[in-house]
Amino acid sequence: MVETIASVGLPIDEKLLIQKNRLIPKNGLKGDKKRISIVTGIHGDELEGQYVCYELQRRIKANYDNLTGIVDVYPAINPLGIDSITRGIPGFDLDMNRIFPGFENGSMPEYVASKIIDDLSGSNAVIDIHASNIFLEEIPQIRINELSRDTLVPYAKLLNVDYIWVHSSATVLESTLAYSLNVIGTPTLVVEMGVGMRITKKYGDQLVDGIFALMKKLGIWNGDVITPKEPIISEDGEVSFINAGKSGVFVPAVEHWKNVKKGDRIGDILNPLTGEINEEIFSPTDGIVFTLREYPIVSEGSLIARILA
């Protein structure tokens, strides 16, 4: 059932209508039903979710008569970004991730934030699903306050994503849906995969594979699911950030989430113009590289790789 939970008036006699669609069991909602929400599209270039939403209920519709709870899917979060592929929202130069929890006698952005996080608040789980943009390539992977961690890393476990980051609460933005969410007590986890505009089935398929999981354990879903991939867990200061200390095109000498020794060879950037090579990148650290350049093209300072130590 597609339902509107904020709709504002745009030029043109056009409006901006922030949708979802509740999938409920076929004996009603009876009883105290749990419920799950999977949003996306808050940023515009990132469309990793549209297929995870897509799958997700293309799955539950086949097999109906294990569906014991409540799925509410956000698809668009910011449909105006996506219908012009931009991060934020168009005519306001504005991140949508950083108005939360919103104000209802706010501006447009504002005032749609607002709904979002009404809509949302109860769900015994929100997962807020991101890509990378158009630059890196991310495995999945779970991100989380070092504050909700009691609460969120159990939850996290069961989405059978390959790691779980746990930030310090210094680097946490407060302005976020998912800070928002869970400082009213609605457990919300940011999954981050893949690159900007683009869909990776796989990803994709490997989240929804978790997603059931997780509904299980919530007493919403009664079919049959996977058992989870153990991720890898770590804190801020495990994680070591390569930089382009020149400018030129990228070439990578190694895989995305593959292991690394202190001193290989990650890549190096070329110099086109003069068939040189402006800088020879290594490795700082043992460990897997999880976050790599796909976008070739680097300015000094723009980021390579991460590496999980």
The other form holds:
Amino acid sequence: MVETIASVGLPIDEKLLIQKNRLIPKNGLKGDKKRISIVTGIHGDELEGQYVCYELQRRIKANYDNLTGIVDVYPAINPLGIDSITRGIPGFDLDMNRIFPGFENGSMPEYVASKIIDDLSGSNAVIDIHASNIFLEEIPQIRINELSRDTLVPYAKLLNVDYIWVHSSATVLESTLAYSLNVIGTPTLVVEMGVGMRITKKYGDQLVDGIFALMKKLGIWNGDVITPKEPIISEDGEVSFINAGKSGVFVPAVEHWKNVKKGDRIGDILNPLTGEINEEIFSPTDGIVFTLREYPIVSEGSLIARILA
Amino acid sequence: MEEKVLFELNSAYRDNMRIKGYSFGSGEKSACIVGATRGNEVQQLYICSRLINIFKQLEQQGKIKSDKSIMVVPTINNYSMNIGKRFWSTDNTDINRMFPGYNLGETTQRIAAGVFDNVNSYKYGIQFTSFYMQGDFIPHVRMMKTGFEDIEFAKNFGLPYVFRREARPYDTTTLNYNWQIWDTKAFSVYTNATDSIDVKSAREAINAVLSFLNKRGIIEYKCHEGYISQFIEGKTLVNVKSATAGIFVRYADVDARVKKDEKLAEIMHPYSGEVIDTIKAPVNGIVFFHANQPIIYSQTPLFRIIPTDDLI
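Right, the form predicted alone is done; let's see the coordinates for the form predicted in complex with the partner chain.
Everything in the complex follows now, all chains and molecules, and the chain you saw is the first one.
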């Protein structure tokens, strides 16, 4: 059943609607039912989660008898951003993932954020699906704040991703949806996969397989599920960042999610005006390239790759 | 006056971005003034350019005190200003959410680090900045509650109000916050305009800075000393929000004294022209902030009012 969890009047004959679809077992909601919430579209240019929302519900509906708990699907937390191909909230130029937990008496974005938190609160698990941005491609991974490691790593291992990155805590990240929910006891996992403005179907299918595995563990799904792949789990110290030292056009020499040796060529930054190479980029370590620059134009400092040692 | 390039960014497609600082006097690093961090902060740029002009004259007249120096950085984001974008020209990140920066990080982290290395050792830091929502304020000095803020010094600007609010997690990466953490007494000065030039308001801000520097013994400058600033906490202001969306017709200006139930604005239906909502003052008070966009969402904060007893 489609429900509206927040509605805000726009000036000219339109309403901003934040909607979810709730799937419940055929025999209703008697007894204590577990709930999983799938959230995506906080950043309007991250679309990988759109396919996941569709595919998850398609598979549930194809075997509805196996549903034993509640599945809430929120495909568009920032619907104006998705519609207008805008990463932030149009009209405010605001990163929506920096305003949680929101404030009911605040501005429109803060009000909407508070309604979203109210509605998600109490879920047994929340999956917040991101898709990097237009600049970088990511392998399917889950990012976990070290403060929530003990609660979330067991859930993350079920989600069939390639990689779990336990990162250090930063004050600025306390304004994210995931942090705001975890701090009130609603376990929330952040998925990053693919690249902005695109849908990578194989990644979506991979994650949906994992969501069913988690649902089974939580008692929300009774059907057959895959055995999740064993993810690599790492902490900050094992991740090397490669940033551009020069501006220009980046052309990679490696493939995404492939092993590299220290000194291997990651790619070149080219100068299309002079026909010269502005910078040759080499791997600082042995490891695997789990983030790779997708958008070719780079400035000094642009992230080129992340390598897991 | 010494012009210095504080940070330079090479580009494959544009002229290099040069962030410039203009220094006056010598010796102790007394005050650093930073203008536009976003591409639409034209008023902030204008104020700094006027200040540079004034400091140049004061320096020539020997009115910058000995062993005192001032640096003005009119903008740290001319790239975005030149193409009409508020945030960073390529990835839309906000440089004023990147401090203290990281010189090996992403582009805007490097810019922030390059700027911060040059501005962080001053005794006083003054930033002209803007609010994320469109609207006008009574000119004021704004501070975050960090434990390092200094309200009495803020009153030296002589602006009508010194405003303090609680710091939120996303504030921890602003220039103002990091100045404070690194022992610079930091003040954000808000004026009436952002993406246009309001000369009257700019003059008031310029006078406030000169008055502050005079009172802190950095320059010698006779001027109107302004107001005896009133200190207000953000949480004491009364917010007036819109319950409906539509065309916003405002009657109350900033600094207006309003009576309880006085009409502040009307919301008009965008098609029929009917008044669909009347916004009234919930308390006696002074209008500290009002929205200024012609069409508004519902849930939009329209006014912030400083409550007063006002029995007259």
